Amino acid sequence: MIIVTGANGKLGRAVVEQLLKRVPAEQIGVSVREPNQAQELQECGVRVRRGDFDDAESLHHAFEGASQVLIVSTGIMGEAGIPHGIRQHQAAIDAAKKAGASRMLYTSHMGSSPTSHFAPMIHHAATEELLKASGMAFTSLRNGYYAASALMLIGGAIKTGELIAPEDGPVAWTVHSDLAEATAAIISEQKLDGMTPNLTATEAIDMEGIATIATEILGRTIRRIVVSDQEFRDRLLSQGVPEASVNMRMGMFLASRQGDFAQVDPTLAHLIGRPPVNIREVLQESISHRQG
C-alpha cells in the first residue's frame, strides 16, 4: 500500500488525487491528523487513518501494510530554534521502517543545504541525512520553490504599484500541481532513487522579472524598489510582522541572492510529459482572479 502523509494539505492532497489516476484506490492510504477532513478521499475508496508525527503509535497504525511512504515535510520549527520538524520526520521514518515499507519518499527542496541562509533548507538537509542513515531505499524530492510564495510577495505590490524588497536573485518558481503529478509518477513507476535532480519549472525569475511580468499583465507599472536588508526588516516589524517571520523572509532573499534557487532542470518536464507551468501563467491566473 502507498501511504501519503499530510493528505489534508495542498501538496499531499494533490499527490493523492494524481495517484488515484494511476493506481486503484484500495492501494492508497493516507495519514492525516484530522480524518474527518479527508472524508472525500474515504468515499473514493482511499484508506484514511489518523496519523500524528508527535504520536508514534498513531503512525504505526496509519502506516500499517505500507510498501511505500511519502513523508510530506511538516515545515515545523520548534522554540528557540529547536528543529521540531526534524524530530517529527525521524518519527515518520522510524514508523515506515517498522511497518516494513520498502521505500520512503520525502518532499525536500532544491535549496536543501546544511549551510543555507534559509532555515527550512537546513531542516531539509538534516532530514535527508536521516533518510540516508535509515538504511532503507529512499527518494528525496528536490522540489522547486513554490510559486505560491511569489504570489504572497507580489500581492501588496499589485495594490500599491511598488514591489519593495531587498536585493534578491532568480528563483525557479514551480507550482504544486506539477510537483504532485511528478511525485505520483515517481511513486507509481518506482522512478528516481536517492536525491532527485531539481524538480523545477524551466526558467528562473527574480523580483525585477516578476514586476515586469505583472506590469505587462496589469497594463500599469509595478515598480521594483530595492531597499537595504535593515530597511526591509524595519518595514516588516513596523507592520507588526513577528520577528521569526521577518527572519524567515530575509533568509529567503539572502539565499536567493546567492543563487540557491536559480538552477533549472528538465526532469520535471520529462516526468509530467509537458512543459511545467511558468510564473507568467501563475501571475496571469492570480491577477485575473483578483480582478474578477
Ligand SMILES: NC(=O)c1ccc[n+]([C@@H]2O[C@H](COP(=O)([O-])OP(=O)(O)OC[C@H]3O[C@@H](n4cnc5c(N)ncnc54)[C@H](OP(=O)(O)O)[C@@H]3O)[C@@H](O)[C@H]2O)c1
Second form
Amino acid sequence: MIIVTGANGKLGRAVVEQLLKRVPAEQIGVSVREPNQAQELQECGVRVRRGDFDDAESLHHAFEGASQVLIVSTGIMGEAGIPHGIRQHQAAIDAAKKAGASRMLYTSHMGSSPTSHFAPMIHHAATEELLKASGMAFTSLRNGYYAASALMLIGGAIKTGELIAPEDGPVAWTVHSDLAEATAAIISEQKLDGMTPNLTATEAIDMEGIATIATEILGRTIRRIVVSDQEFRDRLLSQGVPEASVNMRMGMFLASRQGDFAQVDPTLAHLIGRPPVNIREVLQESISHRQG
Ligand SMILES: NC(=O)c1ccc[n+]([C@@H]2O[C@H](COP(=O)([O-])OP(=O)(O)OC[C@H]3O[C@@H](n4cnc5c(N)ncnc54)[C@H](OP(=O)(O)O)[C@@H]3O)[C@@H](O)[C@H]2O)c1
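Cool, the form predicted alone is there; where's the form predicted together with the named molecule?
Complete assembly follows, chain above in first position.
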C-alpha cells in the first residue's frame, strides 16, 4: 500500500488525487492528523488513518502494510537543539522502516543545504541525512519553490504599486499541481532513487521580473524598490512581524541572492509530459481572480 502523509494539506492532497488516476484506491492509504477532514478520500476507497509525527504509536497504525511512504515535510521549525520538525521526520522514517516499506519519499526542496541562509533548507538537509542513515531505499524530492510564495510576496505590491524588498535573486517558482503530478508518477512508476534533480518549472525569475510581469498584466506600473537588508528588517519589525519570521524572510532573500533557487531542470517537465505552469500564468490567474 502507498501511504501519503499530510494528505489534508495542499501538496499531500493533490498527490493523492493524482495517485487515484494511476493506481486503484484500495492501494492508497493516508496518514492524517484529522481523519474527519479526509472523508472524501475515504468515500473514494482510500484507507484513512490518524497519524501524527508527534505520536509514534499513531504512525505505526497509519503506516501498517506500507510498501512506499511519502513523508510530506511538516515545515515546523522549532527552537534550539534538534529542531522539532527534524524529530518529527525521524519519527516518520522510523515508522516507515518498522512498517516494512521498501521505499520512502520525502518532500525536500531545491537548495537544501546545511549551510543555507534559509532555515528550512537546513532542516531539509538534516532530514536527507536521516534518510541516508536509515539504510532504506529513498527518494528525496528536490521540489522547486512554491509559486504560491511568490503570490504572497507580491500581494501588497498589487495594491500599493511598490514591490519593496531587499536584493534578491532568480527563483524557479513551481506550482503545487505540477509537483503533485510528478510525485505521483515517481511513486507509481518507481522512478528516481536518492536525491532527485531539482523539480522545477523551466524559468527562474527575480522580483524585478515579477514586478514587470505584474505591470504588463495589470496595465499599471508595479515598481520594484530595493531596500537595504537593515531597512527591510526595520520595516517588518515596525509592522509587528515577530523577529523569527523576519529572520526567516531575510534568509529567503539572502539565499536567493546567492542563486540557491535559480537552477532550473527539465526533469519535472519530462515527468508530467508537458511544460510546467510558469509564473506568468500563475500571476495572470491570481490577478484575474482578485479583479473578478
Ligand atoms: N517547496 C516550497 O516552496 C515549500 C514552501 C513552503 C513549505 N514547503 C514544505 O512543503 C510541505 C507541504 O506543503 P503544503 O503546501 O502542502 O503545506 P500544508 O498545506 O501546510 O501541509 C503541511 C502538512 O503537514 C502536516 N503536518 C503538520 N504537522 C504534522 C504532524 N505533527 N504530523 C503529521 N503531519 C503534520 C499538516 O497536517 P494537517 O493537515 O493535519 O495540519 C499538513 O497536511 C510544507 O509542510 C513544508 O514543509 C515547501
